[in-house]
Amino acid sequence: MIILGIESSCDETACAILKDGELLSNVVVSQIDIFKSYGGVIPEVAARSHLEAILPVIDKAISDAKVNWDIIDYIAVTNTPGLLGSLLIGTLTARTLAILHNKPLYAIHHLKSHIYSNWLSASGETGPSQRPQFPLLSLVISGGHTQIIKMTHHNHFEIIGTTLDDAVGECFDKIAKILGLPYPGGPSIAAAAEKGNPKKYHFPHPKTKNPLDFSFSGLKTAVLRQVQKECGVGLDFPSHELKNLLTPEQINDFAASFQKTAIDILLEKLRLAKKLNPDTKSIVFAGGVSANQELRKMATASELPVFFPNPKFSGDNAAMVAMACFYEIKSGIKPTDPYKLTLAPRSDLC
């Protein structure tokens, strides 16, 4: 079974080839350098960049895998959630290729792909020595999502906790901007935190009606207010100018204190979810924030049986899309009619 996967949900254009669950090629073209000067992704620019890159990326993935269209069995593509223009480029390309080459098409949910990145191995490896066991809990943490998902078996998802406002990755980006750290905020905060004191500032852990839900807007505001207080300015002072009043030591301490608080919140919710689901056999982390090394250290040091994706697959990539498709096929899920594929504005796994 050979699957060609395509990913274009945000600012990475990617294609991968998977054969019977083994990765043959994985090509990713990132737009991070384009958006560093803007401090975030501009959807229209992202879509145009996907348009330029997608066919060369697909050609390279096929070439690297040493396969051709005659032996490719399936096409998988991310179709939700994501930036509409970016998704449109990927899905239109996948639909066209499926029709042109008469291949079954699978429309894959982006969050499902991130979860299935834990079943991938890096190039040249034989595969993870252990795989997650069901039932499991997955903490999906990225720039757009923060959710706790329960899985009793492959392709059976139940969302038991979700963010009520900001995603944790978005919070990292916004705090980084306040502190004058470059985009993307996750790696920048992590680098500054290594030189800071995580106990210097104390921030609240927001409460939610459903104890498994998340809320990060209050944490973001609490950091902003503490920075304003430290700088001795009022609430009307422009937030983008606060960085000019902070010392490098203060920036590092704020980064470390915020990062520790955010990680503590994530792990507290996850421990509670495990307590409420005592039959859980595995904890699976997924999404771009799962690459955070401090999170990995703190989670691994706890009593939780944890799995993290290879850092190579933490961010957006097409290998995880192909792997999610692999388990859809094995689960008996039928392909999508390429003539009827739509971009439904949904964010929850179905």
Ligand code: KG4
Second form
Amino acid sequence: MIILGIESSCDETACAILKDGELLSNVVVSQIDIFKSYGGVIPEVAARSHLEAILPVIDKAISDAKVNWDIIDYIAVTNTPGLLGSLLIGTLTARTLAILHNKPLYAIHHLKSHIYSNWLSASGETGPSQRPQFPLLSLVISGGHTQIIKMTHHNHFEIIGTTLDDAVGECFDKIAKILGLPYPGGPSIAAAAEKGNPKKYHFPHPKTKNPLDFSFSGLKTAVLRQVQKECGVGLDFPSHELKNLLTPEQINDFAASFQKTAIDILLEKLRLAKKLNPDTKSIVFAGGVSANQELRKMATASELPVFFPNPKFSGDNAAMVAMACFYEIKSGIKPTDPYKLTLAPRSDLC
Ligand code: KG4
Ligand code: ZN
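So the form predicted on its own is up there; where is the form predicted together with the ligand?
Below is the whole assembly, all chains and molecules, this chain first.
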């Protein structure tokens, strides 16, 4: 069974080929260099860049895998959630290819793909001993989502905790901006944090009505207020100018203290989720923030039975899209009519 996966939900154009659960090729073209100078993704520019990249990326994935359209069995594409213009390029391409080559088409939820990145093993291929066991809890931590999802078996998802406001990745990105660290904020904060003191500043852990829910906007404001205090300026001082008043040492200390608080909150909620679901066999991290080395270190040192995707699959890629599709097919889920495929900028995985 050969699956061609396509991903274009944000600022990565990607295609991968999976044969019977084994990865044959994986091509990712990132737009990070374009958006570095803007400090964030501009949806219109992202969509145009996807349009330029998508066909060469698909051609390369097919030639790297040494396959051709005669032997490709299925097409899988991300249809939600994501930037509307970006999703449009991937889904229109996938629909056209499905109709042209007469292949069944699977529309795959982006968060499901992130979770299934854990079924791609360390080398980029699958390995049975490394697969997570059910029932499992997945912590999905990306630029747009922060959720704890319970899975009792493949393709069954129950959201037991979610963010009430900002996603944790968004919080990394926004705090990086305040500190004058380059886009994308997550890796920049992580690099600065390595040189900083995580105990220098103390930030609150927000309380939520459902103790498994998250709230990160308060943490973002708490960091902003502390930066303003350190700089000796008022609340109305432009936040984009604060970076000019901070020393490199202060920037590193803020990065380290914020990162520690964010990780502590994530692991605290996970421990509680595990306690409330004592039959949990695996804890599966998913999404861009799962690349964070300090998080990996802290989670691995904890008593939790954790799984992390290979760092090359923690950000957006199409190998995970094809893998999620593989398990949809194995579970008997039917393909989507390519003429009727819908897409949505926001949607929950349920
Ligand atoms: O999953 P992803 O690539 O795209 C979405 O689906 O949103 O996640 C992107 C997010 C960004 O907020 C980025 O700053 C964050 O993941 N990120 C990190 C790290 N690498 C990427 N956050 C913390 N530490 C990292 N090393
Ligand atoms: Zn993602």
